[in-house]
Amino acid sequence: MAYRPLDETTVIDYIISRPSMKQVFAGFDALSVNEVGDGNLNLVFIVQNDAAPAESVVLKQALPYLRVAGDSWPLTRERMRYETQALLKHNELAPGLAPTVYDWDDEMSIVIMENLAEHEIMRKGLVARNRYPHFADHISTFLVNSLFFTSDLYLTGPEKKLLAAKFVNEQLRKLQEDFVYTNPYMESPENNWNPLVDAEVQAVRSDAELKMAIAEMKLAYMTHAEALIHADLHTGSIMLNERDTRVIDPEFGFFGPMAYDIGAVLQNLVLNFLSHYGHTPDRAERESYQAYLLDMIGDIWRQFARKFDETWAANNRGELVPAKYWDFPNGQEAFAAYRQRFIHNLLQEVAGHGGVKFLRRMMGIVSVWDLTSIEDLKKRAVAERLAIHIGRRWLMERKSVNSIDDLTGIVREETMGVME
């Protein structure tokens, strides 16, 4: 079938044409379709059997351009293959923490997957001050499994290189290099920011030390092919409820720095923390939820560090430091010390990449709904200024970070006394 973009009038016929859908739908006579895509890249439809509403799927199709910028910004449809490969790998390595894939059509750039009808986008749930008691456990497990088991800590050299060759993802990597690490900090036509923080934006653009630090993190992003990373793991790419968590939308996936994914999760939680200066006027309610978010950030990192260390100790089959490498007196103690040094360095890189991502969201092409949904620009500016200050400090102070408390401490210091 030659490629053509689907719409609400053609999706059902396409579903009926796919043999795999007979395993999902008992019949095709009562199918309905609803376009729900509000993302930056793709078309997204929910198809449901109205005669048996539990039978439903999500169909996602890549367009040949960047949707947020329009057809003036061409983009390869190959990204849907990368997304499907990443979803399948995530299902293999972290079962139950990604949606199930039912079908994949390379020619049409379509993936059909599980509809998470009982889940909500985390970003919106956080703005509504919902609480997720299992999220720290779930996301730390996802991060450990997806990163460790695709790295040189677990894979042999040939295994790692063959897997990495399947995730070149050159165009979406280029987008992130430009939109996260370069364009926001100079004149570029797609940039957008709240005019009330223009002074802060211009200060970032003219800060030589800061821009050198950003360039250092960009170099790490471009060259540190440590593991298969999601590369867009914000709270809009997580669907969950009180019991279950799923990571979605890994179309940016490639072999990059582990710290990028971890930093994205933690930084997005801080952005939500800041958004409540606009969304939650009641001080007691706001402070209670903000404290919950900072506790969550600490829990995620501590659980990640513990699980990563335990997983590495139990699965040291990779070629970086094979078991025989530590075959000497006190070798196991040295191996444990090396693991802790690795995790400590990883936290410092989390601070660096997370810091850059704070800045890009305040002055680049795409902000976050947590903040853009604050209609009062003055209240929104309060959160945005704080994000810029926190991001700068995470980045510039990264080499002195020794614990997650140092990063949450920066958030506390920068927000002390705000809107009392």
Given for the second form:
Protein chains: 2
Amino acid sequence: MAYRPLDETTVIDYIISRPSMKQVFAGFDALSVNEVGDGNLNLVFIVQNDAAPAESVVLKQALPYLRVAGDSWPLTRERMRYETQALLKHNELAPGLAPTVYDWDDEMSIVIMENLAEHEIMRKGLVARNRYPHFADHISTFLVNSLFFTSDLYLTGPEKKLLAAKFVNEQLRKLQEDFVYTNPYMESPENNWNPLVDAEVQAVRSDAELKMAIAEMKLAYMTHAEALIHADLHTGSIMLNERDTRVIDPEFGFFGPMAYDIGAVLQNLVLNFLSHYGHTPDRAERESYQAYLLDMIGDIWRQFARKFDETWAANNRGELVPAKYWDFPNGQEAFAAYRQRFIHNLLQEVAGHGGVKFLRRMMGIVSVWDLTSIEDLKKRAVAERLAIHIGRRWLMERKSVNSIDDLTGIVREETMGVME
Amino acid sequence: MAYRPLDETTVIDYIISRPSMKQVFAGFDALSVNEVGDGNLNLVFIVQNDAAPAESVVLKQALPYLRVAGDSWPLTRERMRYETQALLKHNELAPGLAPTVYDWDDEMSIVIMENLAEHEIMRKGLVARNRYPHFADHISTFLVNSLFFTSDLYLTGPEKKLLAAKFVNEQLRKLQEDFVYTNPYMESPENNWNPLVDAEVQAVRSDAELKMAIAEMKLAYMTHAEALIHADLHTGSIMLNERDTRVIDPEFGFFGPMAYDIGAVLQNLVLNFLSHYGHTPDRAERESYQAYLLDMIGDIWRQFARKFDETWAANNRGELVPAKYWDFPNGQEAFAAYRQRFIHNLLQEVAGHGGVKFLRRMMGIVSVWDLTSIEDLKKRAVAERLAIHIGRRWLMERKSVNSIDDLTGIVREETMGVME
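Return one more block: the form predicted in complex with another copy of the chain, after the form predicted on its own shown previously.
To see the whole picture, the full complex is given below, headed by that same chain.
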């Protein structure tokens, strides 16, 4: 079918026209539609059978173009193909941790998937101090499965190259390259920041050592084709509840550095930690939740590191180091040491990419709602200054990071005594 | 035209059928053909106008499949498309340093190019102790132009990704992954080595630290998509004479680490240095030529580093660090320091990849003719042992390498007093 944007009427006809929808809806007579997208990027419809409300889907359609920040970054609806491919891959590798895909249509730039009616966006839940007892387990499994099984540690050389060739994604990659690693640190019209931290922002922009370090991380981001990364894995791309976790919106997916995704998760949790200087005035309540978040960060990394190592040891069919390569006296110990060295390097890269992402959220085009929802600019500035200091230290001290405690330790040191 | 392999008769009809050939040949009545390929990999015909012998071309055609080392590594004739694309790119970026391409035909897996009748294969010339006064200048220009202008330092993000997507080359990449970074260091039927260095070979295969270092370089080789590299730039892929240098056979080309190409050139020159313990019994003559080769290595790197830096400073239109990013007090000094840091890292990676390539030539599927042409196995073993020691040190000491003199210094130290 030739591309045309759907509306609240035509979406019903479209749903009825797809054979796959017979598996979801017992009947099509009582379908209702709710358009919930923001209208800039994509159309997002929730379609529900009012005769059996548990039967519902999300239909997402890319608009023919997207203009971010004026006219400078035009995007085609190719991005929906990347999102669909990545969603299918995530469903295959981490079942239950991404929304189930029911159907897709490349011509129409449409994907139809599970409606996560009982889940909340994690960013909102964290601001409300909700607790998620399974999140560390779930997200570490998602990260291990989506990263390990798309890397050279598992795939053969040709499998990896042919899969990577399906994720060229040159337009959305440019957005991240510009908005994470470049524009925030120089004059660019779309940047915005709290005027109360202007001195810190200007200091970042003219700090030669820091700028060189950011450029080094950018080079790694642009060139290290390690695995299929989500590439936008902040807490706004995670929907969850007490039992269940789903990673959504992987349209930025491409073959990049594993550490970028891990760093995004950990760094967003620290930003939420900082936001409670604004959101949670009660000291005991704040400190309790902040301690919970720091524990969660440690827990996510430790579970990730353990599962990654175990998964690698148990599934070493990839090109990088075939089992036979370690077939010599003490070879198994060498393989184990090699895995640990790999994971250790990964943590240092997490510190680097995560560090940059702190900075970009404070002075680039998009902040995080955790902070922008603090109405008192002075309180917000307290959190933002800390974010800049912590980000700088994660980045600049990355090569001496030895354990996750070094990263949470920097958070503890920088926030010690703040608003006691 | 549907694919069919040409022979000495049909190649003439084919040449006559191509309009492009009217630019090369004044007439087609006196064409003669000489098949010069080895018959395994490709057909290679030299077609000459006997009425005007200066008029000649090389026509290269891929056979429908290639089997290297028995049945294990089947390849399709796709490789001719990669070779053609890379040759065209090299002609565009480094004119005069690759054979001119006159015509190509993807259906027939054919490329027609300049016949380099007055050039010799560098490997043979080096064994004969020939000198090439312009080689360091030429090859450093080839490396700078082919690497810099296909990297994120010059191309925009989308340009780079779209160009890289044309060089998936998953089959030939697997060959290099296996034969350079894996199989030589474990039991594999195609490996072969001089029995007199068996102890050294077995020591490499069971050296845990060394194996971990090789696996680290392999990961970099597989994942670091920095620039369009030649990926087989040994001295058998260079044809030259006293005035002129051409880089041939880029069918392995893909987006990989810049250091791999640079390391290949430098490391092959060291192997040739070592081969003269067999080829040049006269001590004064040998030492003079060996000194010449070490000077050449230093010269190539220093010219490369200078030209790379100057080219980057003068052509900073890429995505990695736009000029505006350095627009702050002392920003130009920071940009210069960043370039130097990049080039310094590159040298350390040259040591790593070059080091591995020493080892693979001593115990993998393909040695180098410089060494295999030494008939006396004992003399050959002298050179091979040194190659293993030097390769090991380049690799294991790579992170403390600060200048090219450190790498040539290792050659000097390891060869001091040998056969005086």
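Quick caveat, the model's predicted, so the values are computed rather than measured. In this text, the rigid core denotes the largest set of C-alpha atoms whose superposition between the two forms falls within 1.5 Å. Positions refer to the first chain, counted from 1.
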Point to revise | Rigid core superposed: residue 13 CA moves 2 Å or more between these two forms | key: yes
Exercise for review: For residue 366, state whether the C-alpha moves by 2 Å or more between these two forms after rigid core superposition.
Suggested key: no
Exercise for review: Please check if residue 29 moves between these two forms, taking a CA shift of 2 Å or more relative to the superposed core as movement.
Suggested key: yes
